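Given as structure tokens, the chain that follows is alone and in the form predicted alone.
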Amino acid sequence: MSQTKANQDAVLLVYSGGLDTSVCIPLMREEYGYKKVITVTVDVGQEHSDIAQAAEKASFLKTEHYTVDAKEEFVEKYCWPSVKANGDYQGYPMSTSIARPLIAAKAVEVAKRLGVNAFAHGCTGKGNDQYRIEFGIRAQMPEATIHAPVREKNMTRTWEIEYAQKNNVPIQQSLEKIWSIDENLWGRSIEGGRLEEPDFAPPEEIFQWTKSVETSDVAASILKVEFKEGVPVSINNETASPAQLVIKLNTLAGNHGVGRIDIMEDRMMGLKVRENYECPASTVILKAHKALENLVLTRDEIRFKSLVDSEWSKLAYEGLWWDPFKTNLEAFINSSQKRVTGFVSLKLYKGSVTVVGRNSPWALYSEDLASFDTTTFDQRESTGSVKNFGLQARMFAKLLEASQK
């Protein structure tokens, strides 16, 4: 891309409004020499106040700021594919990882429109997001220059807070409450400070989407989720746009304390880290989706798809959204989802979500064949197959016994 001198003096910062990205603004000017800092915040379902605060901070710090509303696109083109693949990493629904490719893509769209090819981000050198963001940018704009000040200057969170205070950068963190929060419609992650200690009980103040078991609704709720070709289309017979459906379910499930996850996670760098997640809607939807798959897919489809889902989740966790292997895996996944249509009923109560019913026109279930009180299935015909079952194992046992005499 040909660049004017003015555009060569500009850098586009992928901006969340948090501590890491906020300190990058003065750093880009003072230490990287850019005359113009452009900030882009991509709305993938953060709190509205966070989006507004990011814009206010950008204005205060005198950047050229853009906000991109991508909530519907995020759910339809990123969350729904994850549902089809039962997207999960080490026991939690992936949320941050599947949002990063979209954030990178939207940042590149703005950069191309403005004629800029220099980028900056606030990812650390220890985390996963540096891979996801930089791959996403380079996949869309191979010639891009990318700066990672936090990584390149080996910053600590304490140094960043002190730098922000010295440079009049407005931040919410303090040395006492040093939480780092990432949020989108599919999940909310909280880390940092004492939360990094594996044996530290997280304080209730870090949670916003879910009630505790003690304060959650006292009466259970029965929820019905309708799927069409692998993705949710209604809740309790009420349709909504993809984003609004997830927002509604986040509230319903969060009121029952569903979706709190506290795990030790293995990052791409090989580091084990303690993570806290809130993911009410995604927890419910993935549970319902898998229940419906178990009703309509064949035994071998389920067995093989579990392997495909695992490979898909690894690629998604690493942010490799445009990897051809992912496209290949999705060819099988999407083929399997054509029959994943129907309803799943779930019970929400005191932090738990339990499947209590499922129904589909593609159900591979026959009450007549499965019931103990029918003679349609002639049990006598099983005699031969049962007699020969495990034949080689029995032959081996006989040979082993003979060899030990």
Given for the second form:
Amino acid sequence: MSQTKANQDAVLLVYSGGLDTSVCIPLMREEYGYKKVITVTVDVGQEHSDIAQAAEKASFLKTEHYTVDAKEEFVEKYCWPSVKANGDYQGYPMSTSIARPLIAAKAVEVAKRLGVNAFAHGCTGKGNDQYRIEFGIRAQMPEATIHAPVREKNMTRTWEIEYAQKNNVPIQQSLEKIWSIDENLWGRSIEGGRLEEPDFAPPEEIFQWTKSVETSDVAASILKVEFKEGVPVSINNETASPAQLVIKLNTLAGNHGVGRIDIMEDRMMGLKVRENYECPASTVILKAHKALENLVLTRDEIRFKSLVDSEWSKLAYEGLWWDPFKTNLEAFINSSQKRVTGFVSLKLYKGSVTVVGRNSPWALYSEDLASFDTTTFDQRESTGSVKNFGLQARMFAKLLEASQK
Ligand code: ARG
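Please give the corresponding structure for the form predicted in complex with arginine (ARG), as opposed to the form predicted alone shown earlier.
Shown next: the complete complex, the earlier chain at its head.
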């Protein structure tokens, strides 16, 4: 009883350690009237120093702080389903969007343990994350109260800085930061500063995981990725845990400058934003996965699956991770992936990744049938079907000709 009562005065802040979420700490006390602020930082593979800084700031600001290591869960339960669905939004492997549901789920786990049902997050009213985080929380805890101070108070950066200074919130690191960066093992996204000018070429300093074409390794590397039922299990014949595989591949492919993407992206609200991504591991894995699907799935499965994949990707982008439509799409996806087992070889060189080989026990391919040298396939048997091919188009041409006489 006393614990529940005490925690009615508590709010759980989904905390990154950045400016937006840091100003939320005094705000929750001063303006929202909470006695206790609990901060939760979920480790999905962002830089270690960011996680450490978040913990330090939380301690300085006297919150009850939790760091949750969710790297393995992130890759296994969020990145791997995205691989099976060839998860892509407007030409890049979705990364921020697939981490948000997990961050929300972990925050709710902590909240339930502590008997808290009020939440706060630092998302702005312009972006996608407010939808993803709030749906993620409500999907696990329908009765949750959720505060979004940055949105509710229509905050500007200038206001936040002033408020932080008045309230003793350390912001030196935030002031030094020119770029807005979001990171997890599946990708690193960089926006803000002069990148907001779509015509401004991304400066080399924004990249941290990938070498430039000029400085990348001069010798190409050949990489062999093994898949079991649609997901990677080993690289160059070495098995590792899901997160370790991705970490390793980020380094290998990043050294070859693979996975830099510069695009205009349409946010959920329709706002266009300029985004830069570094996503070496996900770029390689998605390319290899598609190559293997092309070897084992039927032509109609491939055609239909691309529609299913794009519906899945739209839901994932919007953070609708617990939507029944997604479960139903996954019924098809998972069943198709049972045969996506085998090896894909890729060449990494100067920013490019090229598939150079593939094999699978489920290959729908027969060298004997396809070969120029075969007699198994009696070519003469094709004559009849070729003759009738395009029948309707030919009939139409005849009718057209007659009508013009
Ligand atoms: N536009 C991407 C998304 O909505 C990334 C957003 C976060 N990126 C950032 N650099 N703060 O998924």
